[in-house]
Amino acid sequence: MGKVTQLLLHPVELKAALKLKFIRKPLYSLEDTKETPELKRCYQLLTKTSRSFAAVIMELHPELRNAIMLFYLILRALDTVEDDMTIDSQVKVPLLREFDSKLDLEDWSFDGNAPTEKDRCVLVEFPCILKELHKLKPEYQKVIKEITHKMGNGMASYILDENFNLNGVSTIKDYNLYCHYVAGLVGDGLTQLIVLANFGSQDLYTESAQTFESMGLFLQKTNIIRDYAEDLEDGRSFWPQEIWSLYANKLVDFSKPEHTQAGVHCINHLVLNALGHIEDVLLFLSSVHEQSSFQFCAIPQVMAIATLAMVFNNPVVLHENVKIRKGTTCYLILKSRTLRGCVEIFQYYLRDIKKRLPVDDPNYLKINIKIGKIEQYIEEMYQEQLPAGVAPKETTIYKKVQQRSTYDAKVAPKQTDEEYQFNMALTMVLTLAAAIVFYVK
C-alpha cells in the first residue's frame, strides 16, 4: 500500500502529517549549524547516516545540539568499525579499544572499511568531527570520550567472545548486558549532557542508573524483537536463548510454518521482558524540563511502544521487518510534546496489547499483571480520580509530574494555535473547492 493511500485511509494521521509538514515550527533557528565548513559538513554527515535521528537532533536547543550531533557521529563511526565484517579482528579489536584516544588528536581518519560500507564516510571524514569536537565545553567532551571508551571496549569484548559469535545471546542477564553496551551507554551519556546543561532535574543522573539505562534498553529490545528475520538472514542472533529455548530447539525454527505459534509465544515473552522498562522511561521523561531535550528523549520512546504493540502477537515478525506507518510517526511526534501526551500514547498501546493478548498464551497472566502494574503507576503519576477530601500521595513520581506539568502548560497554546491554523487552512481549501464546483456547474 502506498504512503498516500495509507494517509487517506487514516484521516487523523493525514491531519498530523499536514500539520507537521506545513504548520508546526522548529523551536530554534538552524542558522548556527552552518557557522564553519566543518560544522556544516558534520550536519551533512548526520543527515546522510540517519535521517530520523537528524530530524530530532536538528531541533535541539543550541546549547546541546552540536554536542549531541557529534556524540552521535562518533558512536556511528565506532559502530561502522564494529559492524564491518571485512575488517580483520586483529585490526578491529585494538581500534575499538583505543577509539576514545583518537578523540584527543587534531587529525585522524580511517579508510579501512569496505567500499560497500554505507557509513564509511564518517570515518574517512573524521577530521571535521574532531575539529568541532574540540570546540565543545570540556565537560561535554569528557562525557563523550568516557562513553566512547566504554562502548568501544564492550564491542571489542563481544568480538572476542567465541560463545557469543557462535550461539548469540545466552541468558537474560547477557541480553541486558549486550543492550547496555549498544544502547544503555548512549542513555548514560545523553543523561549526563542534559544534566550538565541544566535541562533536567539534578537527580536525573544520580538517583538511579536503572532509570536512564532503561531508556536505551527499551528501544534496543524493541528493535531486537522486530528485527528477528533480518538478523537471521545476516547470520546474527540477539534473542536470548534463555527465553527462545522455552519454545523451540533452534532459533531458526520459528521461521518454519509448523513453529509459527511457538514463535508468536516467544515474541510475546520478549515483549513482556521489554515492558519491564516502561515505569523507568516515564520517570525519566518526567525529570526532563527543557522542551527540545524532552522531545528528543520522548519521540524514540513513543515510537518504541508503538512498534512493540505492532510486533506483539504478530506472526509476520517471523518472516519480515514490520514498521509503523509514516502517518503514525507524524501523529506520535506531535502528541509526544507533553508528558501527558506521552502517557496517553503509552496507555493506548498498552491497552491495545492487553486487548489482543490470547487467553492461551503461556504468559497471559504475567503480561496482564505487568500492564496492570504500569497502569497503577500512571494513576500514581496524576492521581486525578481521588475521592473528595482525599489528598494525593506525595510520591517521587507525583512530585516530578507536577513540576513537569508546568512546562507542559507552555506547550498547550502552541498546540491550540496549530489546530486553529489547520482548521482555517482546511476551511479555505474546502470553500475554494466548493466555489469551483459551483461555477463549473
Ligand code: D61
Given for the second form:
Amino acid sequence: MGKVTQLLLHPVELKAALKLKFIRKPLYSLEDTKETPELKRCYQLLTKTSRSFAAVIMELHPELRNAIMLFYLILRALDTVEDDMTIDSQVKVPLLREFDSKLDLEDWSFDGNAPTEKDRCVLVEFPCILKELHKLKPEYQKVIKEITHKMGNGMASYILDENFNLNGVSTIKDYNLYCHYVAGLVGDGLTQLIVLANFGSQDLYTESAQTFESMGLFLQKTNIIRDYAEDLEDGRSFWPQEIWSLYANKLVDFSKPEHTQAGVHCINHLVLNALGHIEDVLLFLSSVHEQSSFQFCAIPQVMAIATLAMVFNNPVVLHENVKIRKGTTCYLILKSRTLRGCVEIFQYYLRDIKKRLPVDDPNYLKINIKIGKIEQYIEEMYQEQLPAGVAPKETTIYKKVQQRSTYDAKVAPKQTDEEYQFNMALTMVLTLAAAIVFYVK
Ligand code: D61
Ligand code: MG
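Previous: the form predicted alone; requested now: the form predicted together with the named molecule:
Below: every chain and molecule of the assembly, starting with the one above.
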C-alpha cells in the first residue's frame, strides 16, 4: 500500500505528520552545522548513512550535536568494516583493533570496502571526520576514542571466533555480550557525554552500568528480532541458539511453512527477553534533564517498543522485514517529548502485546508476569492511584520522575499551542474549501 493511502487510513497519524512538518518548531537553529565545508560534509554523511538517527542527532543541543554526530560516524565507519564480508580477516581484524589509533592521525582514509557497501563513503571521506573530531573538547574526544577502542576489539574477537562464524550467537550470555559491543557501548559513551555536558543527573553514569547498557540492548535486540529474514539471506544470524534450539533443530527451519508456529513461539521468547530492558530504559529517561537530549534518547526507544509489538506473534517476520508506518513514527516523535508521553507509549504497546498473546504460547505465564512487573514499576513511578491519606513511597524512581516532571511541564504548553495552531489552520482550510464549493461553483 502507498504511503499516502496509509496516512489517509490513519487520521491520527496524518494529523501528527502535518503537525510535525508544518507546525512544530525545531529546538535549535541548524546554522552552525554548516560552519566549515568539512562539517557540512559530515552532516551530509550522517544523513546519507542513517535512516533514523540523523533526524534525532540534528535536533540536539549545539553543545553536544557535533560530538554525537562524529561519534555516530566513527562507529558507523567501524561497523562498515565489521559488516563487509569481502574484507579478508587478515586485514579486517587488525584494522578493527587499531581503529582508535587512526583517530589521532591528521589524515587517514580507507578504500578497501566492496563497491557495493552502502556506507563505504564514511571511510573514504574519513579525513573530514578527523578534522572536525580534533576540534571537539578534549574530554569529548576522550570518550569517543575509549568507546571506539572497546568496540573495535570486541568486534574483532567475534571475527576470529570459529563457532560464532559457523553457528552464530550461542548462549544468551553471548547474545548480551555481542549486543554490548555493538550497542551497549554506544549507550556508555552517550551517557558519558550527556553527563559531561551536565544534561542529566550525575548518577546516570556512576550508579549502575546496567541502566545505560539497556538503552543500547533494547534497540539492538529489537533490530535483531526484526531482521531475521534479511540476516538469514546474508548468511548470518544473531538469534541466540540457547533460545531458538528450544523450537527448531536449524534456524533456517523457521522460514518453512511447517515450522511457522515454532518460529512464532521463538519470536515471542526473544521478545520476552527484550522486555527485560524496559524498566532500565524508563529509569534512564527519568534521569535526562536537558530537553533535546531527552528527545534524542527517547525517540529510538519508543520506536523500538512499537517495533517490538509489531514483530510480536507475527509470522511475517520469518519471511520479510516488518516496519512501523511513517505516520506512527511522526506520532511517536511528537508524543515522546515528555516522560509521561513515553510511559503512555510503553503502556499502550505492552497492553497490545498482552492482548495478542495466545494462551497456548509456551511462555504465556512468563510474558504476562514480565508485563505485570513493568506495569507495577510504572505505578511506582507516578503513584497516582493511592487510597486517600496514603503518602507515596519516596523511592529513587519516584523522586526521579518528580524531578523530570518539572521539565515535562515546560513542554506541555508547547504541545497545547501546536494543537491550537493545527486546529486554526484546519478550520481555515475547511472554510476555504466550503467557500469554494458553495459560492464559486
Ligand atoms: C540513546 C540514544 C541512542 C542510542 C542509545 C541511547 C544507546 C545505544 C544506541 C543508540 C546504539 C543503538 C544501536 C542500534 C542499531 N544498531 C546498529 O546500528 C548496528 O550497528 C551497531 C554498531 C554501530 C553503532 C553505531 C551507532 C548507532 C547509533 C548511534 C551511534 C552509533 C552514536 C551516537 C548516536 C546513535 C547494526 O547496523 C545496521 C547497519 O549496518 O545499517 C549492525 O550492524 O548490527
Ligand atoms: Mg555490524
